[in-house]
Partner chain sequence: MSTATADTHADAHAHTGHAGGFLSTYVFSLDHKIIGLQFLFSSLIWFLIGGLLALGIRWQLAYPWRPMPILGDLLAGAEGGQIAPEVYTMLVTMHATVMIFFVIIPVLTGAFGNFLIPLMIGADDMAVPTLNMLSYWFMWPAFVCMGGSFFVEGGASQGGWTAYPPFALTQGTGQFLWLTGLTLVGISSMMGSVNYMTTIIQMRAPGMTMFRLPMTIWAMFITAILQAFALPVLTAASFMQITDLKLGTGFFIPEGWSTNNRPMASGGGQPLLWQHLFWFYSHPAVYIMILPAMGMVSDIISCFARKPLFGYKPMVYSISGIAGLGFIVWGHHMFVSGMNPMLGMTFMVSTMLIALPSAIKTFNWLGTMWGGKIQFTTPMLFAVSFVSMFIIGGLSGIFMAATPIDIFIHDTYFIVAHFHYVLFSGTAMAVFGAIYYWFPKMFGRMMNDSWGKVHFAVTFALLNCVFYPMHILGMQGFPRRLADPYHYETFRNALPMNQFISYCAFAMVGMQVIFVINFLGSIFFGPRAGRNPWHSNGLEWQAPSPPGHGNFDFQPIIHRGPYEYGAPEVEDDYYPQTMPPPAVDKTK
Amino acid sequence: MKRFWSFLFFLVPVGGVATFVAAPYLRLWLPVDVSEHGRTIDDLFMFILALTGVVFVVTEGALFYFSWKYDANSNNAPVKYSHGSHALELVWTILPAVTLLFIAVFQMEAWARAKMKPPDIAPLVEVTGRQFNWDFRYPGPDNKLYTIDDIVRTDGRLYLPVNEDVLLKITSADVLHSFFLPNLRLKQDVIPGMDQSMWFKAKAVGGFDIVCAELCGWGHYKMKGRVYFLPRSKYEEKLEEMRQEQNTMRVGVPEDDDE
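Let me see this chain alone, in the form predicted on its own.
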């Protein structure tokens, strides 16, 4: 057990660095990026990871060094007390503050693109979070939401065109939710009574996960969906298919009596 804690502190940075190095090769890394702006988000993530990783390794290395050098079983020198150093306290207060300020400035453009500069287009779909499902409303041929020709889907499947700017209107019907698209590096908290927006441009066709990233109740675990990116022609065909399906379901439904 001699110097056990020294080795433990040494294994923490070694294991941590090894994990992050091996993760991409073991397919335990970030989900595949299919968005036009995803590279910016990933680069920002990697920069912060590298910066905090250096601090992590240096800190754990210092713990290992001092626990090894001043092990009580092998060091019988009397303890010396110090009242500290004001200069050192200023250094380790100012350095983190400057680092955090630099990160705040460094990420401003990425934040502005994702949260402050929506494309000048009409919302393509309205997304509504509810316990425990994602509902989607598409405008009909009149290209306006909340009219009689809207297409409403409650199956958790969202269809969007690829290689085009997409603007989503997002709201909640009950409690807090969070509309998370991991493959597009975007997440938007959904607040009851507030209309939120999300915009992006996908660069790959296929189906990808939709996740609720906010604990919204007992059924939070099953609040899943899929977003499918299609070429424009296939997207139009899918809209028409959903429109016909919805119209078929309406056939035979009796109208309300005025009595």
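What's the form predicted together with the partner chain like, now that we've got the form predicted on its own?
Partners and other molecules omitted; one chain follows.
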């Protein structure tokens, strides 16, 4: 029990690292990435995780070591009467500064690709956040938004082609929302009165969650949507199906079942 407290502090780096090691087994890790650019972001994340992990272990280790070694109960050596070290200060100023600046510069390209260089194509869908739903507007057969043949869907399902550059126009009908696609590592706040874009290329077929990530009211949690990536042909079929549905002029009368 003599050096109990130092061991308590030792638990921090041990537990900290252990949690991250155990996390994938608890199925808590970065969600599946289905985008082309997502890899870059994941790699950056892992890079910083590794870097900070090392710093974390070293500093927490030092903290433990000092608490263990210099515990007054067991340390009889005289106190090192020192007001600091100029050289050390310089080292631990310059080293982190260089590292941090490097990280910053290193990230810029990924940031620019995600937010500053949209592909030169027409928007495929307009996404509108409203309290509390995501509405989707497809341009319809004329490929132009805001014309009479637009297909508007309010059922929270967004269909997009896979393996293609996709440009979404995103906006809000009322308050701030945030269009968050965890599996594509993309997020963008939407602001009423402002149009924004989001672009990506999905590389897997399937359905993935759309999350609202900006507090937008009591029903914030209800703004669940789902994006489905389909092969081009299926996507076009789906579009046609939605167009047909929107033009429905007949009504289904259920067969009378006398139960």
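Positions refer to the first chain, counted from 1. Just so it is clear, the structure is predicted and the values come from calculations on it, not from any experiment. The term rigid core refers to the maximal set of C-alpha atoms that superpose within 1.5 Å between the two forms.
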| item | value |
| --- | --- |
| CA superposition split between these two forms, residue 242 and residue 125 in same rigid part | yes |
| Smaller rigid part, angle turned between these two forms (C-alpha superposition) in ° | 11 |
